[in-house]
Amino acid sequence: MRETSAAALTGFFTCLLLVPAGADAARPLVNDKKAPEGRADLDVIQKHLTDSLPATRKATVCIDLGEGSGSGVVVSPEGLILTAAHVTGGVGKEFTVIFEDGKKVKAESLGLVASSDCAMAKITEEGTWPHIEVDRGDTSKLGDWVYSLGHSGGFDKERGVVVRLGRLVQVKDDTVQSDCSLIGGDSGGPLFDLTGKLIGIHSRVGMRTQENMHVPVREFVKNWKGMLKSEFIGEGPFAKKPEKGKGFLGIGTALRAEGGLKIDKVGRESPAEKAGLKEGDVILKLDGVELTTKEQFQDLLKEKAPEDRVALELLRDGKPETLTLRLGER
């Protein structure tokens, strides 16, 4: 009989620690212990973390909003992002996403759930993006070891994504709480189990850094289709639904001319100016509705809210053009 090497025995016992008989093969045994019982348990935690960390770091992004920033995580090769509703602040907003290596790409917010702080966004540039797996089976339990990632305090290429290890200390229907340390800038970032599956998104940073609430993935799964359709779902403290009548275009129109309304003024830094509208352009239609009077045009705009997308068909130097833009806020 051949002698068993020490390395082989070590590997055997590590496997026993990782996958107990009759247990879920993906669930580390250390999750079911009140505390690590020795070096071997700590080694198991470390191995899971170091094995899954490279992929999760690559998929964790900074959401640069211009006047502030949050975090998010990419969950599909096409660039679908999960984050917090209070980070995106609304539907159809444009912002910049920054990967850990410093690559910057354009993105746009999709739908959100105002009551639970869920939000989706999408990278609008073509490409195949680093992404992670979502724990759609909702397998995490109270006491599980977890780790959080985020761009704490904003993007810092030299430092990179910040990693914090902890445990789930409270599990409720619409929230989970961990003792991972979080600060400003982490909001919207991901919470992972030890295997690198996404189990939650950072929502509320507590007064103490160890008291933080996360939106569980099940809340995202429940509202997935609606958010993909860019729906503003529910009412709550995390996002305010834009009010109709407050949409702002930023132009002045003269009397009817050439079958439409002639623009005689374009406001500086207005949505109209940013979209490329010019004095002298003649607007023929708004969202497919033919314009007949200035009052009709104003009435149509009164039905629009900030961030609504509108399509304008116009004549410029006698040639037809179509511009699509998002309204600002009055």
Contents of the next structure:
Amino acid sequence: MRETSAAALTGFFTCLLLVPAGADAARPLVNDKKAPEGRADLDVIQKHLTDSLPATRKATVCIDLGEGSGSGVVVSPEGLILTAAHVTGGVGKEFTVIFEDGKKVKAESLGLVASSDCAMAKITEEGTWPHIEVDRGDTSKLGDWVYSLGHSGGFDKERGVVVRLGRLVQVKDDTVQSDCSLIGGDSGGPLFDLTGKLIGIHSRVGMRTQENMHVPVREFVKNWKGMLKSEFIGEGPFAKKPEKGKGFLGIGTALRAEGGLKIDKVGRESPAEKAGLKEGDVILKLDGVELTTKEQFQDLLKEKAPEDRVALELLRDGKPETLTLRLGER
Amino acid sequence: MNAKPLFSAALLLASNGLLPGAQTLESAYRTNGPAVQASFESVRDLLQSSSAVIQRGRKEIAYGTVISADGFILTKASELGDINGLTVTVGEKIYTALAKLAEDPAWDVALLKIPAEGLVPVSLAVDSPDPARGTWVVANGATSRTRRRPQVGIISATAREIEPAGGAVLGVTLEEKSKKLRVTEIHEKSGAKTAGMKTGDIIVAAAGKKVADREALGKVVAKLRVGDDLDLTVQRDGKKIEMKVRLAGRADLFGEEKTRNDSMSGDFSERRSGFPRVIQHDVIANAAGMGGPLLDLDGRCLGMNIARANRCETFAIPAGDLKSLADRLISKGAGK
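Please supply the corresponding structure for the form predicted together with its partner chain (the preceding block corresponds to the form predicted alone).
After this comes the whole thing, all chains and molecules, with the earlier chain placed first.
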């Protein structure tokens, strides 16, 4: 009994000792002044900013969607990226990610939170990627000096990543507002505290330059596991959930006497054509389910939404093949 | 397939700016609130002595950068318009007798002269490398008759050239007919007009190469920049005529297409592209706020503000380039 309480007490003290000590070391004192008191304080802000910038710039990426772009930030050596839901627009989307030095790599979106504009993505190429630390302890406060990074208006190698300084001017559970002004292309980019820890992701702006809204990292931390598992979380303005029954493959089939469905037509520009399906191929199984009638095949497809992946087992020229493809939208 | 990302190029525009029930920082303590600006007071003193306010009547149209004790001032040329009726305020003194001595179209800079003595010119940081990202900068903010106010920010990006929006153009409309390239319209302000081109002229060669269609001509023009001269051969009434056409910026002649980013950018500069080299910072100014000095915390002049590019990007001519430009304009204006 006594031992137990001693252990608890030790634990209690450890907490008391460690947390503030850690916070003191990390948190620049200038944040706790209502305003900088002169040159020395301004120098402190500038020093923190310029010291942390090399690492934060390296981890900030342009998300090139082909018909537009946003920004994002790498948060693990394996290439996990945090960005905004309205940038990825869905789960399992493929795009190109560009680092400040111009290096381009392939990436794919994981899960998102449609109600608060959080999204996760992952670099799909092998490598160890420059990344930054997430302020999981949620230590930022109203009035803190912060800075935004982003590939404003798209990637520009000559210009590089753009940085803007500001303070946290409004704090709410699912949104923080800063006076670091943002513009198109910054969406999904990182908001850092002066030590270079990630505290938010750029989401939206008001017409006034002081109205720049970011998703706080606590919203990401809260939904981390679900996003890692590629879940589409919540409903809301920032991403539209693909509707069941609207998944589109783009083939015509006929039942084959020996079993399976024989493809007698492949739609031009259809997901089927893009995935390499050909007339004459025989589909034996869809997601492991043996196909017995056309109606059954259609019923199975009705359960799918656009962007869903389906696995097909085929016979091509008598040889078995497997193929995975992503459905389009009907 | 309509599941494409629709608004990825832009940032979402929030429907409501204010969040009810949130903790809010008083405006005095925001980045450009008076309490924060107070710590830049020593730099503000320099804005008071070394920046000029250029007005038409009561309306501010631009700022200026004082570069000599006897009244040479640099400013943004395209904002000036007719020089008559302008006043220049330095410190608390208002000057009505001003002259425009010279202008540089590539940099969009004009050299003004006021009859003054004992002014405090800016101290140009000519020997330093480009200021690094994150460096504090101070520029002219709103102003009163007697007092210059500061607006603060940081260096945002790498110094670079800003290419003219839309690229270089001859400034003509062409018609392609039976393998001939005929001029149907000529812009009044174009180099083609100045060079004496006429509608009906057939362009047969550019830079010594035969051209018979838009594509061929386009290939030649694409290699050139605004301000370059292009040798053209045109056919008129059966005669071949050689001419040199100075290329203009597409946006300068035909205006610019407004993007979604522009629609959220307020009052940006009309001339905001086509600069040989700029440094970029995040001081929020309006179009009439250009032409003044960009100062660091030591009061050194890092450059002169030349364009509010959009909501959060302002361009300044770097100090070194500004120095050589000033020298050039002063010797050019010496004869006047």
